[in-house]
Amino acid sequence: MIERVQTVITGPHHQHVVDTMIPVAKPIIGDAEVEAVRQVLQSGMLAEGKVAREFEKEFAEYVGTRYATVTSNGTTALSTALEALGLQPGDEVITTPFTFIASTNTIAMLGGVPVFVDIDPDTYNINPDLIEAAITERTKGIMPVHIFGMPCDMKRIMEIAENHDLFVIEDACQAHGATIDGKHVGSFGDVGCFSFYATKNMMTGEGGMITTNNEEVLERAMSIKNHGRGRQGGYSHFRIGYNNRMMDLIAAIGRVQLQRMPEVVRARREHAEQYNKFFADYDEVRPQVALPGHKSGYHVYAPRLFSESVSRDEMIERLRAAGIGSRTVYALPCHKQHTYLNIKEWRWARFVEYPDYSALHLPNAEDVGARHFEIPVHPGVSDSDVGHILSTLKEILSG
């Protein structure tokens, strides 16, 4: 339960008592996490070791893959996985512009070329209908991102990848608990990558995980993330590697958080269903849509606003005035960020030819970016919070 202090909000649209801000995200940290960390501290073995190995095994079992290996965060999970899959400078990877920029930056970090294709305006995910037209002789892979926890159309994406001999790396950094016909995301592609950042469905503050069924990819990833060592460790090194490891302190939190996952996802879906039912009566608000058989983990609940009487920014302002956390998430898609508008400043541009991203127009990604607004959906949202959120939305949408 979130502790609150009641305040009175007054103005032309409000005159009632509300709680202090209902946050858009709230990590769940309990006695079990504290005890898990205490045990690791008392053991004196803090670096990646036995607890991390246990966490990997449990997470692989949860997702439904043969293998998993921990990393320091979701970004290093993606970059390590891309390198393990053999990405070379100049190689193209097809992906979505509507995502956190780390998704696409990991491609560019290795000298790869992000190739953006537009999204489906309802699912907010990469549109499979547009992928094949973007494939060239330099294309090596596809990186679908299960945005906000909503699964991509993995059946079609895998078919395209198999037809063109491309790897698929699932960015599932926001999609813990999301499923397609009962099968967890992160188990469809050659590799899946997860983040345990503090706001995620399961969190360790920072941390990441790579999942795969390919033992060779696993071995390469484990070497890359650990200074190029082999499994035996020690001071023999076989490739250029990095320190992308996870401390056992962090893995201990992850093991407890993984046990919480079913209840966390259940609560998020329950809140999202209440919001979806409410918005069904309002043509001017359209929630993110799940394809048949797809179940979102609802890391974020962010519908689009098509109202003529209230703008998206006004909606956010009035929700906040009523003590409800609200914001845009990716108002500016990746291809409109300074990073890609000025890609020639990137060091790899001396050796790799990048497209002119400033000439790229992806109308669906740009429109969703301009229209969406987030409302709290996490397990810390109480029944009374939901009632307050819905009554506030009703007041705003009724003019």
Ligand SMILES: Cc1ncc(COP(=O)(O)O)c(C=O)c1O
The other form holds:
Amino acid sequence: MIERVQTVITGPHHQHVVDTMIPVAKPIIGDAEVEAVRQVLQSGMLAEGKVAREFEKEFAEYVGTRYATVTSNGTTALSTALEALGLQPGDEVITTPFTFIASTNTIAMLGGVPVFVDIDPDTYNINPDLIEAAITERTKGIMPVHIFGMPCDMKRIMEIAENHDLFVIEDACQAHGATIDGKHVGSFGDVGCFSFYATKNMMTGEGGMITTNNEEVLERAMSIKNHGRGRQGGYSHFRIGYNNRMMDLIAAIGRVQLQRMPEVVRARREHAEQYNKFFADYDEVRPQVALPGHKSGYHVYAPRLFSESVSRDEMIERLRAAGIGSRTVYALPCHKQHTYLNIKEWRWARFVEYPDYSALHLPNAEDVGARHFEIPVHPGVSDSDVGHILSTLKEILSG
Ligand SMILES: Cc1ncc(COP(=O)(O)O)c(C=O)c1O
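Hand over the structure of the form predicted together with the named molecule; the form predicted on its own is what we had up.
After this comes the whole thing, all chains and molecules, with the earlier chain placed first.
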């Protein structure tokens, strides 16, 4: 086996591995992105304005909602949307522990209480069968997260929400291009939130978007993200707000990236299908499962390992030694993070009652956390890379 040379560049929450390593993520930046940025720079109008409005229109059309509005990143999309939906201190929001911590932190930032419900071990997403038992009189909403780009069971979740008068905020930060019966995620709940972080299916470096069909929620979100201003802008302010805006300079990149989406999603699905087909012959490797009619955008491809001869960590080590980017993503689910174990130190703990997160045992989230390993699935993975990945896996799994 050929040993590959590795160069690792560390970002805020990811690693780029370059040279002969096949990286787990690789943004596509072409002449079109450079030209779009150049045009905004030359216009002299860099802050949120005309280009952002165009990006919003195009993104809403792509997702299939009436409205969309840009934000500075996925975290501010979620926090702005939660505030626009009326989340108050002490309100509970039911969500998944198997996610990037920004999802649940946005609830806690506003004084809300994240209520963790275990996942389905096959889809890696919140288990709808467990949601109703977690509802109390303080529950205000549900935040399903389409993890790794795999759609949650939105039909069941929306039914539960309607029966209990709860809002639904879809965290679609990893799920650009993911669909249920041909309909894009981010269009099922009251609100959808997307991230355009540098490694996402479509990216602007940092960036975010809120999608909704509710005009009132849109108006509130646009005001909250812009210092509490009204539509007319200027120096009249109506509520406490923030600066969660996106620069036109950034929106210009987003518009180009959006055009790339059909090809990006096609390539990701093609790679994922090749991997799924390969793993079908191995009982000890089980990929994330799509429910009928559900299609992942495959932001991340991370199967679970049940092998008795090779440990998960050994698997990752051996893939890396062969020049294949591999890692765990949420080895530590949110309820096991110090953030929640030490929640009494958070400023809202003086006013809000939190559950004892340290007493939580969510076996499926913990098990998927312990078993998954990521392999590269992005469009930059060539046919020969796929060949190398599959032959390396074959070698590792056969002994
Ligand atoms: C599931 C999920 N939620 C929220 C976020 C936050 O997005 P951002 O990093 O753009 O703030 C991310 C992205 O990293 C994410 O993956």
